[in-house]
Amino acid sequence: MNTQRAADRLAEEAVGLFEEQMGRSPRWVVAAPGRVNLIGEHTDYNDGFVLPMAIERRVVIAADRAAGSALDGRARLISSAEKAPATIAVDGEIRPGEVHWSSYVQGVVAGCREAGLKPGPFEAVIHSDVPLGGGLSSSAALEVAVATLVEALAGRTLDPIAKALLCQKAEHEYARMPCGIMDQFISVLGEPDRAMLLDCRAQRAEMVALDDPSVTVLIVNSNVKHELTGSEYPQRRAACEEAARILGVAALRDATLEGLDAARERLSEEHYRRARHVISEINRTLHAAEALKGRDWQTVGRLMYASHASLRDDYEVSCEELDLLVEIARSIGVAGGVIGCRMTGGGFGGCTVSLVESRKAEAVREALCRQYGEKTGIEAAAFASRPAQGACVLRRA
């Protein structure tokens, strides 16, 4: 199925459902992409820059006014991926609270009365293709999706910047998730055939072209995604931040490799080997979107292969499954088809992100999860992506 049919599809699936539940058809529909980030994992926080793409995988919001008065100062929510209902406040005083798959929603919608937007009771169906926990950015899309649909029912739009920034608050105060900003910034601003280098410390967006035809991005879901105690992603700040404050600097975009190499006697085995992750890191993705203009596609395949090597050894949030297919990628090399392959998101499961021939990638994509079957018992999960558009209103009253 061709992308924008599978949209049409997504959209078209998103009324019905508001239609069985409602009785009647929704006034908006809106929609948010999903990313992937080409290169620069973890960086993000420090400072530093990304690259990701907004893919063909979207979470469609369906909506209306709420009829009667039964919501009063209050939005009733279903989703198609959750079992029970959720009903959320939209006046009066908003404050987190205990953390539920409502409360992305419940901090856009605070947020956006705060900007002084104010949607009002409303009825909505949420619906996505997004994979939920594969490191595809979900949570953000939803969060996008939310800040436009609660742009349409106010009937006034935030500035893109502001309106990513807002997202990323809702996921600290309301989700409790410390992330960059960089799954909100390009779920607002991806634009069709472009990925983003996102510079974290300016907020500054430089749209990057990936529209050459012949090559495509294949992502693998490796359908795993292990148990964690949850302070993973925080300790790693954390120790960022302290290493930074070691060397010196207001955060390790400031650092050298050099520098981390003269205060190696002052810092431990782990806030040495974080920081030079994140410090390689950010150079290679400068390094990868200077290759991407000039389509050096080799370059971008030797520093995606790397990224992944130092995500595994020095960061330490890669597992079993993602190696695996990234070793299978690499075998099958660029005689098969396979140019550069890496983990993609927080780690320990979730994706991978391989820049694949397009003539070769049918071929590729099942060589990956046949063999990756093969060695573990799992079925992956497999799709193509080229750069796709971000959050629009696809339906206005």
Contents of the next structure:
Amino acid sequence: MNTQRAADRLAEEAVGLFEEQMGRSPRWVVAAPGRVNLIGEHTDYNDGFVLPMAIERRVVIAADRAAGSALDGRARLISSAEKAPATIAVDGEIRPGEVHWSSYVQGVVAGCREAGLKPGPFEAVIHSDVPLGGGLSSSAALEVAVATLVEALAGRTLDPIAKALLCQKAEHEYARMPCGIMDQFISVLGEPDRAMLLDCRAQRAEMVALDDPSVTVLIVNSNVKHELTGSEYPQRRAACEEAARILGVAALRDATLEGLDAARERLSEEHYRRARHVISEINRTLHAAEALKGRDWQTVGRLMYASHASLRDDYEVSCEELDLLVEIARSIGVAGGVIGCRMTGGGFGGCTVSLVESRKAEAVREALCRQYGEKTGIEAAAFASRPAQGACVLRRA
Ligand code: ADP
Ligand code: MG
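The form predicted in complex with adenosine-5'-diphosphate is what I want next, because the block you gave corresponds to the form predicted alone; please supply it.
Shown next: the complete complex, the earlier chain at its head.
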């Protein structure tokens, strides 16, 4: 389906669900996109650089002020992705509670109130085509959509950076996920035909054109998520902090590969390899942004494969299925239309991102899914996306 039609249909479905549940039309419809990170993985919490783009998959919210006074001080939420509806506080003292899907919404409402935006009681239907937990940042899309809705309800907009940071804080405090700033920044600031080079230390975004019609970004969801102990992310963060401390730098952003090698005997093998990934990945990300500007696709592709190898071998956050998808992509190769491929997102499952020749994109998509299915028995989900628009209001009363 044509992507604009898919977006329109998603919004129409959200409106339909709202009408069905609430017995009237929603006064507001807002949307915020998920994202895919082209390169720069596990660099954000090391003060490094990332290079994401917003994707043509989004969270849509249809909403209206609460009818009557039954919802005094609260909002009622329905999500098409969750069985049970939820109620959250919009007034009085708001505090983090047990983590639930509505915690993301609650946290953003709390942050908006701190920023002086009062939504008042409302009813909302959340409808999304960003896969949940697939590494395409459904969580940030949800947060940013909620912030956009609160702006509409309150009749005042936030500074975009403040808006992204408030959403990140909601995820930290209310969903207890110590994420970086990438997901929320790109969901707020995404632009059509542009990727975003984000300096996570300066919190500064530079848009980089990705508008060559001859190349396409292809996202393949492995549809696996390995439930590990759950401590891998904090462990990786701690290893990076320890490596930075030993190297005598504020963050691995400030280290160089030469400095790392000079300090090799002072680092454990594990710390050495974790740091080598981060430092080299930051270099690759900056290099890739330059290559993107010059439409040097061969270089971008080479950097993507190198990123994957580093995540697999040094950072150890890949898994069999992601490695397999990258190997299949590599075997299709330039002759078959694949320029580069890597795992994307936190790892241990989720998606790969590939850069492919547009005229061969459909054949590549078909081959990747078929070969992956034959080898694993798992059905992958794949789609192409152009860089998409950030959060917006689709309908306003
Ligand atoms: P990712 O951001 O990679 O998709 P996360 O684990 O960070 O994965 O976030 C997924 C969580 O976000 C879900 O488990 C759910 O709690 C919440 N979420 C995302 N989208 C929705 C939605 N449409 N409806 C309800 N909750 C959602
Ligand atoms: Mg997330």
